[in-house]
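Shown next as structure tokens: one chain only, the form predicted on its own.
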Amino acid sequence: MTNQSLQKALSYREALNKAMHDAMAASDKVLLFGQGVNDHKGIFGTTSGLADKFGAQRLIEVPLAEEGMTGICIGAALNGAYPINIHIRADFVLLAMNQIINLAAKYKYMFGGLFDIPMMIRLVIGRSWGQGAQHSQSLQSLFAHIPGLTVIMPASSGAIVDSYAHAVQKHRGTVISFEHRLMYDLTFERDHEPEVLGKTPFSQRRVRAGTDVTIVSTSIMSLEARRAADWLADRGISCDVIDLHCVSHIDHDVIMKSVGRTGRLLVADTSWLPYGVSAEICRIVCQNDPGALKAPVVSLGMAPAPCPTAKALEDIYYPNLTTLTDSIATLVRGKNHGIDLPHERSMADVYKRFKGPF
């Protein structure tokens, strides 16, 4: 157990509404601002219950003018407040990306570390139930490629309570959370939360131990590694599972140790491949030590297109289980392993299934 704050076990949804309230609730310098943040729904859940404890005037609903409202943020943390500004989807702080990139982000470096920006930036990625090319986008390697940025993917609902503590409590700076819609209902037992790989809540995780590949996974893709790990276990293949979740401050020792003890490497993203998470994943073992593979890297994410509407075309849009234990079995026995494979044909299925846009 990493995180002795959990006291039972939590939802994914329930760890960011405790992570909200537990904010608020250690300063009255924290702020919350989004669409929706003090309406009936709670921006799904996770602001419930906070306005009528904390007062509106410390949950400020917002509209529709991103980069306006994140400059108010940036302003706000300047002069001492600690501001949460939540997207109801990743795909809205594009409108924002001058004052997060060119500010919050510069700030630090441009006045001789004079001002901080410590703020913080949740981001909704909205797979599922048709949300298209504009409202499914996981856009993590975006942020995580500027300097001054930090750039987490919680995968359980430990990592929530411990990373946003840290944040708001601790670290000067900015930092972008993206939330998987997917796990939002999920319940996370506290006695199998990962295991932190570091110094900080920020730091890597360890799903799951093994000696015959190692799977490096962000977000939801952390919850597949470990199904497709179980699966193979009874099938005479030991995964070493770790979950990145600070996708923009990598420890590489932890990458290297793993894929020094088995040689294979498979990473599995919520993004595009190009250009992504993946691509620095292997920049990193290429760097350190290109001789610890035995065999070439694979890499899983999203199909090199935007995403279609339609659910058929959804589910083989993302790598599902299937594809996941397939590429595993693959990489450490070839392609004619002779495993046979999960049928499973979307994470929409198994995880949560929508029945409306919100």
Contents of the next structure:
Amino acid sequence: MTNQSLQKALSYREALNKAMHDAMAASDKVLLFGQGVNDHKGIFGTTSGLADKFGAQRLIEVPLAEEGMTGICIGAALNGAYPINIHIRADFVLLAMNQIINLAAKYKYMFGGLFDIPMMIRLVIGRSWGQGAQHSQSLQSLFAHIPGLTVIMPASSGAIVDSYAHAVQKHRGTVISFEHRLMYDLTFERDHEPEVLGKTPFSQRRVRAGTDVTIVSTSIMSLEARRAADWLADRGISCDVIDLHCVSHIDHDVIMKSVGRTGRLLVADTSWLPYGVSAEICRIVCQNDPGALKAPVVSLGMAPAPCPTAKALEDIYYPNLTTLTDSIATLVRGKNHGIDLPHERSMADVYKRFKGPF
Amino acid sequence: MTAPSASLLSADLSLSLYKTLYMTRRCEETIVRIYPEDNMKTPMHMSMGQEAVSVGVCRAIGGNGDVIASYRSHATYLAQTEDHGSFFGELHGRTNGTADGKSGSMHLADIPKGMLGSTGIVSAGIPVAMGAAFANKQKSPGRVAAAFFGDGATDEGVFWETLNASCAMKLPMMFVCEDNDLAVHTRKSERQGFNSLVEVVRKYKCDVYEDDTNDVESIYALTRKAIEKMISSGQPAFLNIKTYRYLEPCGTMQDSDAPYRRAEEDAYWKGRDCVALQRKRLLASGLAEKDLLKVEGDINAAIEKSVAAAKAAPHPGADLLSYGVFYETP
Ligand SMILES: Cc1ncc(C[n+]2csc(CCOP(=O)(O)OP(=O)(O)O)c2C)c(N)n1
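Could you switch over to the form predicted in complex with the partner chain, since the one displayed so far is the form predicted on its own?
Every component of the complex follows; first up is the chain already shown.
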């Protein structure tokens, strides 16, 4: 599947604005709900200009009432609207878990399939420096755990434009999208878009093909995996990098085919490891063919703690390019791999300076 | 500049309130000055303009109570603890901070001094303060608890749940609404389906107080009255204190020309700046300016010392990364 809708290089932020624009243009049923959708900052610029074009009545500035507003979106969706509910930090949606998990995820099933809840919840992972315990969390596995929800983590401008169009125009269920703030200013080139490994834009993607090790990654860790793979390619290690993209619906074949070829698996997620994406990928491999692995799985994610604010700790809280590259090299060649490593301790610093293109 | 009324408080107390106000303001002015150095890697939600609320209320509590602040925590923390050493340590992410540098600006606490924390989730601290009031009623009669929150937090369900529960349970719980009319860039009128929060809250079984003076002495006196009534009646108190945020919602910059700002409002509030107002009152009461300058100079010097100490303090080591995660091994 190729990327038809993305015509040129776009930053992640521009892609989000375009996706919101296209959705509103495609159907007047699309309504944007959120704190700040209509202010002069426009959700980091992703809703800017839309009120002028489509009318302020379609960009609804809401009270601080996360649970209530989620229920309101569900009701609107039941009644023909396509609500897009936006939270500038994923952490704030925790106030709305009841409506999402007890209602949105179950409404269709509980009523014998009578209803669809077509809506999207956009959540920003606030990671940058200093965001701390309550403004930086990556909560994808909480939602992906729940039958009835579709959880995506777009890791490129193309992934945003295509997946959001698919969500709004084709998908009939509730989509939870995690956007990563460190990617907002990165530019992605159309030619470099990962290959989509399935039938819809929600499918998994191949960032890079390789033979020595499979790297399954999410969100910004897919970019890190690509950078690590580029580094290692020059040093004789060939990585097969899969961007999971849709963490709730994983095509087992995609994972198993890759692991079958490489015999080695590293999972690089943006969140904690226990009960998370890494655990799920391991489940898939163990259930399908545990013999496919030549070595124990390695998984990288956040340290098992709330996020500390101090830069000195934050830099070791998250994996970085050095630890990722080292882990891959160790998995393939063993502890004494002798491969020189890139020296990069802080991902946040890198992405603040580096703008792409990817 | 509005002229302050003559003080009804003792000269010592007037001066002491001023010192805390000035210290709080000066700490934040220092943040504004040194933030660009990039040594404080934490978002900043500045109290500047709103300090009289925290200073007046915390002084009225006078150590006999516990408080919880919102993420706009600087003034409340400084007023409750008077400790800018730990404050700057924390903002610098160093081990001499309130939490070894792990919490940053949004989560300041000092339990012995009755500062039970501040949270980055709007309204989340309100029920926690009620819990503190509940415990105080059981174990330390006469001790109160206060939640500081913005008018935006009153949009949230948990505010109403807590208001209802504390009234029903008759707790020594003080609701302190720092009413700056704004949640980020959005006015109350766009978010709230009623005209007056105070009128709504009056229907609850609590005592309601209002202030729109930006005058630390009025706020102090009002809070004293509220606490005394709360202790005698056993009912919660609700204080709605009108105030004004000078800087951007998050960050250390001015945003006076942002579209949501109103020039008249800006001029009105800056014309009754709480620090300037109290300073003027002290001068009018006969305090010599040179004495006041000396007081201010001492505070400035102490703050510079705290900043220098923070910069010199160690960064937290890797061993602290997982310290305090509940429960490491059950
Ligand atoms: C539950 C939750 N929703 C949204 C936010 C984002 N947010 C941070 S500050 C703020 C406005 C709060 O306004 P108010 O309570 O009046 O306090 P003020 O900032 O004016 O002091 C919002 C919406 C948040 N931190 N938590």
